[in-house]
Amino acid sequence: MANPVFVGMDLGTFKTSVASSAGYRDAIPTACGWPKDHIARTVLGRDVVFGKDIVEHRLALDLVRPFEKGVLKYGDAATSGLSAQQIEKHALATRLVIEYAVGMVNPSRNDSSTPVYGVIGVPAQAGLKNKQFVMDAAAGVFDAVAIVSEPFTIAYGMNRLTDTLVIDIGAGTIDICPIYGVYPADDEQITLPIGGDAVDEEFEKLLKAKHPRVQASRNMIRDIKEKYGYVSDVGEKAIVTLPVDGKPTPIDVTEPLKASCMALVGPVVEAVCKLVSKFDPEFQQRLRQNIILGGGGSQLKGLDRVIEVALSEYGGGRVTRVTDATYAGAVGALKLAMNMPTAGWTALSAKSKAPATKPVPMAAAA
């Protein structure tokens, strides 16, 4: 048998990084997207359309972004509030946007004998349904795969095993995560369902309040967001041009831009605080000391530092961001995956190949 392609993933509520054991690595948004009409799938020319040209093409796509909101329970009508057609539409665009990821990393995509082994990270207190669903989404693009804990995999990727909390902050969900020397188990970790698409709403329900003629769209307001966004006072003005009416005039978004990125410090702090005072009084303090931030929210100016003010009345903290907030995910992840001991797997039964290899025992890699 063929050796086998690691794959790292971070399976994110707004995109998707990815890396390969074979050296290639990439992000896509979270979402596929289908041909409205005959005349749509005339000009795109596909069936089915993944990454930029999403965004490009979205007023000719139906578009469907599965993990949006955080939710990832869409196995059950009851609880999910989606029909079954759209359960099987979200399951369906799950797998679809996993076989994508993995085709653009992988060489050896159309060699059916090169197995593939996957990690995959989830919110932190994804429950025994949601990692089912992402397995079953996997099934015939992975041989085997393990489900973990998103900011495990950040954490596993920059060596931080003993000591370290971390904060990972997505489009959907912020999950926070002590990293003790073991993998940390599921009533340690903490995941709040607010996120970038949180500020994203908020954001654009203060700034028409503000301002009720300016036109937006939420990727318009996303990407003043991740350009200007901030937390603390950096002594600048964020001046965009928006449509008023149709007319491109300047707007001052300062204001309704910090409202909108402050309301996650106060729920990040609480947590924060909440989850360390479960642990030792010495240990709390360490924890507090080596703070990891992660995720596409982690890069919002400021954050940091107004966190470390925020636990200033609870014995101080450190706060870290990681260097590169696409990837840090993924390449813990695979990291993680090629250091996997064989136990550690999951054979998936579409393609019901077992591992075979055996790596080095994750405890190697720390």
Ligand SMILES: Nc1ncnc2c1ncn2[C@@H]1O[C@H](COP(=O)(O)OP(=O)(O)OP(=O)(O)O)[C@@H](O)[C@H]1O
The other form holds:
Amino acid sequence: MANPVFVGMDLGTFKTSVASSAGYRDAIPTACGWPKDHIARTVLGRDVVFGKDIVEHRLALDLVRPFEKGVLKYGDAATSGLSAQQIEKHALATRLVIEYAVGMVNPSRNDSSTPVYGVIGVPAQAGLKNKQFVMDAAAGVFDAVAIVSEPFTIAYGMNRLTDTLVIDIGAGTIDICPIYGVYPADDEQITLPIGGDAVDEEFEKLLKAKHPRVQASRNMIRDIKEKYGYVSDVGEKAIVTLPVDGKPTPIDVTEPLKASCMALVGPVVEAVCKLVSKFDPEFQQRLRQNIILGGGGSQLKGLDRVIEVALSEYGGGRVTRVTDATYAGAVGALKLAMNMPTAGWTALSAKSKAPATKPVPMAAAA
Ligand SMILES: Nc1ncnc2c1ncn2[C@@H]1O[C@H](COP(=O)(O)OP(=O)(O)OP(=O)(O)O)[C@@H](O)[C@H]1O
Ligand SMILES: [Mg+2]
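The structure above corresponds to the form predicted alone; please give the structure of the form predicted together with the ligand next.
Complete assembly follows, chain above in first position.
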């Protein structure tokens, strides 16, 4: 049998990043777009759209972001609030995103004799049902998988396997996870149901309250946050040009932007303190001195410092950002995959590569 290709994947609410032992890496939005009608289908020339084309052609697409809000419930039809049909559509979108992402980093994708082994990072407290949901979605793509908590992959990638606390600020959730030399137990990790998406929502609300006639889509809101977002006191003014009744107008967004970004700090510090206090006192100090900030939201300017300042009341702390917020999880997952003992893998039997070349149209899922 050919040597396996190992893949590390960070399957996030907002974006999925992948890295493979073949030396490739890539990141795409965790989303699938189906052309809205036959005109769109003709223009796009595809049954299903991924990657940056999703942003470019979004008006012509029915977009499914399978992990948007309530991701942890999708595995359970009874409590998700979604219809069975919607759940099926989310499951299909998840599978297609995984398949597309793996296809981008696996040069042997058309050679079924090369096995593909993947480590997939999911939010720290993803319930059992959710892990099964991801496992089912991965079954068509990987020969074997291991599903691990996303903060753990970040720590593993940085060789910080002891005395470390990882705070992963994603789009949908903030995951906080202590690392002390073993796989973290589910109940030791904290998942807060806030993150970048919640900041965007709040920013949009505050901006529109202050400037009711300003027009800004959620993508524009997110772009402004990513460019100017900050939580420190010495920030420059954020002045952006936005349409007011259709006319481009300079708007000072400093205040609403800062207020919405700051909203993350309190809950994070509170959760860190709660988590740390459960460990013995000697270890508490070591954890606080070794905090890693990861995920897209870790790039908010000043966030590391603001958390340090807030922790000074609790005995101080030292916060370091990951060097590469986009790939830290995927690269750590790949490293874990390459070092995984045989017993760590769950074999998947349903691998079929057909959909990579023949995507399933939306109609088939509905
Ligand atoms: N420079 C930046 N400044 C602030 N926020 C940013 C920046 N870059 C990305 N983000 C935000 O980070 C979030 C995405 O982070 P990430 O890619 O880690 O999420 P995810 O892994 O998909 O989500 P989750 O971990 O919740 O499942 C988005 O809300 C995005 O707007
Ligand atoms: Mg993430």
